[in-house]
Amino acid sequence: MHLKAPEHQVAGHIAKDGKPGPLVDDKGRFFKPLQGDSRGEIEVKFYESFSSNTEIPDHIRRYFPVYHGTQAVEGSDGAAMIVLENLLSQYSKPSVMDVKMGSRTWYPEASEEYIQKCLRKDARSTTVSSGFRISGFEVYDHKELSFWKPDRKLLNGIKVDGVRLALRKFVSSNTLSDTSSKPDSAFASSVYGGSNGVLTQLLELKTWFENQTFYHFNSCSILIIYENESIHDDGARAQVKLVDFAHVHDGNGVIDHNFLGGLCSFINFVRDILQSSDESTDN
C-alpha cells in the first residue's frame, strides 16, 4: 500500500513533533490519525453510530465521508488511524474551503482550561460574530495556473469583510496573490450557484438540521470542493461536506442550534456572495 500526505490539506492537524499527520493512498481512501485523548475515541464513536444509524436519510449521507473502519499502518509507527473516503481523490485541480462551524467551538463537558482557549480564539475571529470562520482555504490560479493558499494565521484574524474577501476569492479566475486586484468572482455562478452548487446544498442540509436531534456537531467543519480542470466545460462538480467530529456529542432529543445558527449565517454570506455576482453579471 502507497501511502503519501495529502496534496492539499488546508486545515487540521499535520505531521509535527514526530506525531503522524493525515495520508492518503491510490484507492481513494484518506488515514486519518486516531488521537490519543478521548477525541480518537469520540470520532470513531460518532462514524460507527452514523454509519448504522438507519434513519439518517440517504440524501443526508453524501455530505459525509464514507467511513472504513480504523487500521495501524505501517510507516507511521504503527499509529492507529481512522480510513475514511478521500474527498479529493476524483479532482485533479482542486479548490478546497475549510469552514469550522458555530458560535461556539468547546463542548459543554470540556475542561475549564479548554474552553478559555477555545474563547481566546473564537474571539479573534468570525466565530463569536457570525457563527463560523474560515479555517483555511487553497484555490486554483487560472492565471497564474498554479494552486494559492493565504497564511492560516492571517485567516484566523479576518472580520466580516475579510469572510466575504475570502468567500470571492475562493470563486475567481484573476491573479488571487495580488491584494491590489479585485476578485473577479468569475466562477460563482458554477460553484455557489446551480441546481448541484454549494447553496443548494448547504440549505438541503439546514432542513435537516433544523429537524435533527441524533448529534450535536461541536467544533465541526464543512468542507466544500470544486474542480478547476472542467469547470468551462462539465462544470464544477462542487461539494459539500462535513469533516472532523472529534467533539460531536449525543443530541439527547435537543436540536444543534449551536451548528444550525453557524450554518444559516454562512448560508447568507454564500447567497449574499452570488447575487452580488448575479448583478453584475447584469450590468
The other form holds:
Protein chains: 2
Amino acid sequence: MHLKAPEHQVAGHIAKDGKPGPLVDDKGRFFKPLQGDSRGEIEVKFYESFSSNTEIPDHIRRYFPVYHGTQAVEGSDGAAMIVLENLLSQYSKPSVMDVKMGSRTWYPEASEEYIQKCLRKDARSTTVSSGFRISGFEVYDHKELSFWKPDRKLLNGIKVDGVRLALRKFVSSNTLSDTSSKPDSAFASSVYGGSNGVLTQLLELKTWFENQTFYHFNSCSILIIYENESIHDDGARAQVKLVDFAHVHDGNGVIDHNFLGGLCSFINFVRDILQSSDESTDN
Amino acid sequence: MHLKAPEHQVAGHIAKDGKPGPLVDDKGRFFKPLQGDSRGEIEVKFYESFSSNTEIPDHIRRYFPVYHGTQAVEGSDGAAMIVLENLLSQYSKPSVMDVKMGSRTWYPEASEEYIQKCLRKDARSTTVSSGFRISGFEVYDHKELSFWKPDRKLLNGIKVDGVRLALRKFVSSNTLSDTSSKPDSAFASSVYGGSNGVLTQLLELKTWFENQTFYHFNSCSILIIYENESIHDDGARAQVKLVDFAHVHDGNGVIDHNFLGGLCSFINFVRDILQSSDESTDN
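Now show me the form predicted in complex with another copy of the chain, since the one above was the form predicted on its own.
The next block holds the full complex; its first chain is the one shown before.
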C-alpha cells in the first residue's frame, strides 16, 4: 500500500515532532491518526455510531465522509488510524475551505483547562461574534495557475470583515495574493448558488440540525470543496462535508443549538455574497 | 395617576432595598425603572431605535411591548421610568413564563467581571446545555383556584429534565404543587398548538431571526402568556413577547446566532410536548 501526505490539507493536525500526520492512498482513502487522550477514541466512537445509525437519512449521510473502520498502518510506527473516504481524490484542482462551527468550541463535559483555552481562542477569533471561524483555506489562482493559501496566523486574527473578504476570495478568479485588487467573486454563483451549490447543501443540513438530537458536534468543521479545472464546463462540483468529530457528544434529546446557530449565521454570509454578486451582474 | 406593583411578575427586578420596582397603572401601562450603570440607557436606546426602525415588519413588531417613551414618576422619588404596554392588562387569570434565551448571556463587549458572573450562572443553569433557561413562571391552578409559582431558587437548579417537566406543568390542569402526580398537559394543544398558539408564533419569530442583523438580543427573555378564565370557551389567547433589552447590541451585519440557536432548541422542546400529547389523545 503506497501512502503519502495529502496535498490540500488546509487545517487540522499535520505530521510534526515525530507525530504522524494524515495520509492518503491511491484508492481514494484518507488515513487519519487517532488523536491522543480521549479524542481519537471519541472520533472512532462517533463514526461507529453514525455509520450504524439507521435514523440518519441518506440525503444527510452524504454530508459525512464514508467510514472504513480503523487500521494499523505500516510506516507510521504501526499507529492505529481512522480510515475514511478521501474527499479530494476525485478533484484535480480543488479549492478547499475549513470552517469551524459554533459560537463556542468548548462544552460543559470538558476539563477546566480545555474550556479556558477554548474561551480565549473563541474570543480572539470570530467564533463568539459570528458563530463560526475560518480555520484555513486554499484557493486555485486562475491568474497564477497555482494554489494560494493564506498564512494561518494571519487568518486567526481576522474579524467579521475579514471573514466576508475570505468568503469572496474563495470564489474569485483574479490574483489572490494581490491585496490591492478587489476579489471579483466570479465563481460565486457557480459555487455558492444553484440547485447543487453550497447554499442549497447548507440549507439541507440546517433542516436536519433543527430536529436531530443524536449528536452535539462540538468543535466540528464544515469543509467546502469545489473543482477549478472544470468550472467553466461541467460545473464547480461544490461539496459541503462535516469533518472532525473528536469532541462530539451525545445530544441527550436536545438539538445542537450551538452548531445550528453558527450554521444559520454562515448561511447568511454566503447568501449576502450571492445577493451582492446578483446585483453587480444586473447593473 | 394611580400606580401599583404588578400582580404577576415572574422574573426580573423587583422593588428591594429602597430601589423602586416596576409599576402598572389602570390604563394598561407598565412602568419599568431605568436600571443603573449603562443598562437603563441601553434599554431606552433599543426601544427608541426599534420603535422608529421602518424595516421591522408589523407581524414582528407585535412580538414586542409597545413603547410609550420615558417618564419621571411621582412617588418613586421622581425616578425616570420606561413606559411600556402592560402585557397582562387584558388578562384576568394569566399563566406567565419567562424564558431567558441563548446558550450564553454574556457578550464580548461586557466587562470581564460581568462575563465571569454570566459564565458561572450559564453553566449552573440549562443555558449552556439547552440554549435557554426558565427564569420563572406562574401558573393558574385549576384545582386550587389560585396561582402557583415555583421557588426561584429551586428553578435555578433544574436540568434538562426539569425544563421538560416545567413546560408540561405550565399547561396542565391538575394540582401543580403536588409533585407526586404527573402533569396532564391538558392545555398543551390550546396553548402551544394551533394557528394562534405558541409554536406558530415562535416559528414566525425564528424566520425573522434567520435574517435580521440589526440587533443582538443578549440576555433577553421570551415571555409566554395565556388566559385561564376563558381557556374552555374562546381560547387560551396565548402570546409570545420579547422583553428585557438592557444588553442589546448592534448586530453589525451578523445575525443573532446565539438567540436563534436557543430559540430553535426551545421550539424543539415545545414541539416534543405537542407531539407526545397528540399521541396520548390518540391512544
